[in-house]
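What follows is one chain in structure tokens, specifically the form predicted on its own.
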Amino acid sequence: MSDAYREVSRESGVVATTLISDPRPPTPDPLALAPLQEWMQSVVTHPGDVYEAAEAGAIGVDTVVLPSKTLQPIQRVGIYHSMYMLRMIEALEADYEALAYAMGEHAFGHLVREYVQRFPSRSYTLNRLGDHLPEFIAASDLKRKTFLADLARLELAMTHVFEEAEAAPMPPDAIASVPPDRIEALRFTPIPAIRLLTFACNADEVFQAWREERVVEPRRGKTWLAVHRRDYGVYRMPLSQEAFTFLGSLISGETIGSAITKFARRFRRMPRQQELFGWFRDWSEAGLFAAIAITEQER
């Protein structure tokens, strides 16, 4: 036994066995499943090369991995070590195609290697792996980091919108059926698949040019955008600052009356009737709202 020994007594012809505890702690079994899994994960995800990863591990590679006809144990583990990072790069490139193109293959791969050390995968799926990439870029020392972070935010919003729950939009004529004296009391329920974004650069223009295989240089200047999904297609709607502000109030739960009041305070003027008509026409046709309701307290 590893943690006890037998003491045999033959008094009166009776054989007795007593178990006495060994004060020494048990030796970890390298072949036990949990420590083996932890070791494999630490080696595969190590930021250095496979030799550095093996030296940092708690279990010797030769202890748990046999050589093949052509590869030594460290080389066999090295295959998984290399493939892990390639898989991380591949997964993020799928969500950030325009960003990867803008940065170039080498720079994007270097970015991913640094990023996954700070934000490693914590889920059974890689769908959420890139959720922190825009903020990681914004806090980095990359050249053009403001533009790159904006471009990443745009692509992340498109991913999130695509994965949101589907909701049928309200009929295009729903607002027209409301009595004029109740319009100010209207409150809107937005579809889940919508995001409003403010950029410091022309990220959406650069993204569109990339899709059309054209080149547009990044430039500073605030822009506003609504990203939404309808019938499982993702759309991008450029907005003026005024339209963005008004739509943001409605999406946050404000009534039309309250949104008009906030608009007037912000821009020191009332929204023009023609503006409101055009905004609601475009937003209704795009299916940005799932329902409307007249608030009881404002009747």
The other form holds:
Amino acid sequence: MSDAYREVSRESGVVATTLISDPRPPTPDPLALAPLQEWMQSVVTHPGDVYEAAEAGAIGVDTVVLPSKTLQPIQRVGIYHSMYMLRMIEALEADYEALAYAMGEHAFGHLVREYVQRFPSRSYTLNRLGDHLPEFIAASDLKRKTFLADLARLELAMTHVFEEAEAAPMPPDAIASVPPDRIEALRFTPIPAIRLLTFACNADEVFQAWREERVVEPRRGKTWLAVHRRDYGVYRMPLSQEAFTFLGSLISGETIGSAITKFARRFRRMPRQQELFGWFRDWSEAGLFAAIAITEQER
Amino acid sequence: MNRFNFPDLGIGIGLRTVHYAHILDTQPDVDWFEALSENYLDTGGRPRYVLETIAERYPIVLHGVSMSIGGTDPIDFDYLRKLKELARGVNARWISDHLCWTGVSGRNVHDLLPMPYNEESLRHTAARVRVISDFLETPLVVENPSSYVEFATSTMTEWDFLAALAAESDCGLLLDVNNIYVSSFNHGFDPKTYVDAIPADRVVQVHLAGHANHGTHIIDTHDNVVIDEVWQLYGRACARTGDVSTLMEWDANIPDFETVHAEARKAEAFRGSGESGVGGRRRKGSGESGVGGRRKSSSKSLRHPTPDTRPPQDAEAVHV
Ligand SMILES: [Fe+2]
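Please move on to the form predicted in complex with the partner chain, as the form predicted on its own is already shown.
Expanding to the full complex; the earlier chain stays at the top.
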């Protein structure tokens, strides 16, 4: 009941509802521009069909929209309504092609329908629409959600790496110019377009198989991956757990010395020299680092 | 010539991801490109690199789909700031968006949603266009959209609304003759009346596109060639505006570059001089400046127009 109404008790015991005064400004016109846009958005983005959408709307469709010679108002609004979900599915399919394939058209469409209710676009670009999809899958009750969330995280990382700021990699032989006694004090600046990922299954292997139109079944078991960009192309670099740990330390800004210490604590051994040479050769050739600096205080 | 002295760039093509490699490799003899603004904001990757490289050689116009000119949410100045920076970076000749709204309450539906055409929405939209043009330091160019509904609260025609908006906000117009045809079919008006009513001196650019006719209504799909009736409207518009920057939009089922370009070049038959305007190669070194008047010093050489966001995946990712 509105504040403008009061229940008035009479001696007779009759309870009546009477408008005694209205201190508020007049009720806004429901067909004014702002409420009309709110109404149309609520109908267009409603997860049900257009009839359910219209039913849930604050204003009757026929009050707002005129018929054409060939279409009723609800059919005309239905054009926008049907195109909305198609557009959302199309946009997320472009970002999550392998995921959409792994789930199948129907299940992926259903996932998108639920996802955009929880995480509708709030950006001027559709490129941000899928940012929460991995976490949404992880929190869902989907069968195979661990695998599907991993696959989604891989594809999201590829999207982010694709769009990151560009930075020229340092020359591959830059480390060779550092005196051997200063190596442990080296600190690396990674290129912005790099992401390190840990998976609970063989997500990258499944992704690669999908690329090559082969079938590889998802398997449980931890895997490690770097996704990075070089010459504006996105690349995936599978890593061992040891390489992943060491690279992770360097990317988070630790010196080589500190990365070695952390490695030794974690794996109860020192990294082998051959191992280190191989890693630095691969990472430098892949252009993962933009710059190196020698940290004086660590000497 | 329009009242803003925006030049006739000739006949251009909408810049699309599937054509990047062809354009970079062959530098085709096209007069100019229109880039979808949102595809090049917030990215430091290949799209921005490609656009900047193409802008070294060809005139660029920025065309947006998320400005929400008629929306009732506050104007998004963060978006406008980035758009302005992009426009300066690629020496955009002008910036356009649609007479529409794209969402409220902080949401974006990513559609060109229709406006009711009445005094309230006219005042509201004109005020926003003035603010946007002031911020961008260039007259905004506003495009007529395709629409599928008419509102009971409309009190004027779309062409009267557009003319009044242009006069009140001093904006330019991007006349999409395909959209006029689509809306005329959907709402039952004579498209010629629309074309004849538009203030010709404010028309900076014309759009051409294909559509899908479902019998009861037409959807603006941008997935096909331009139909004859739309070419006739184009000719009618050109007779009023004189030769005007003309652009072919093709956003779905996009064929090879040459097919799109050949479709666009059919426009030559309707243009007075029979050849392209000041765009493309012949304009190189003309010194003409774009939005904000600054040239980037880089030496590096929705169907609805839903922005294309991705390159073909196989071109971008290789398993190492
Ligand atoms: Fe258009």
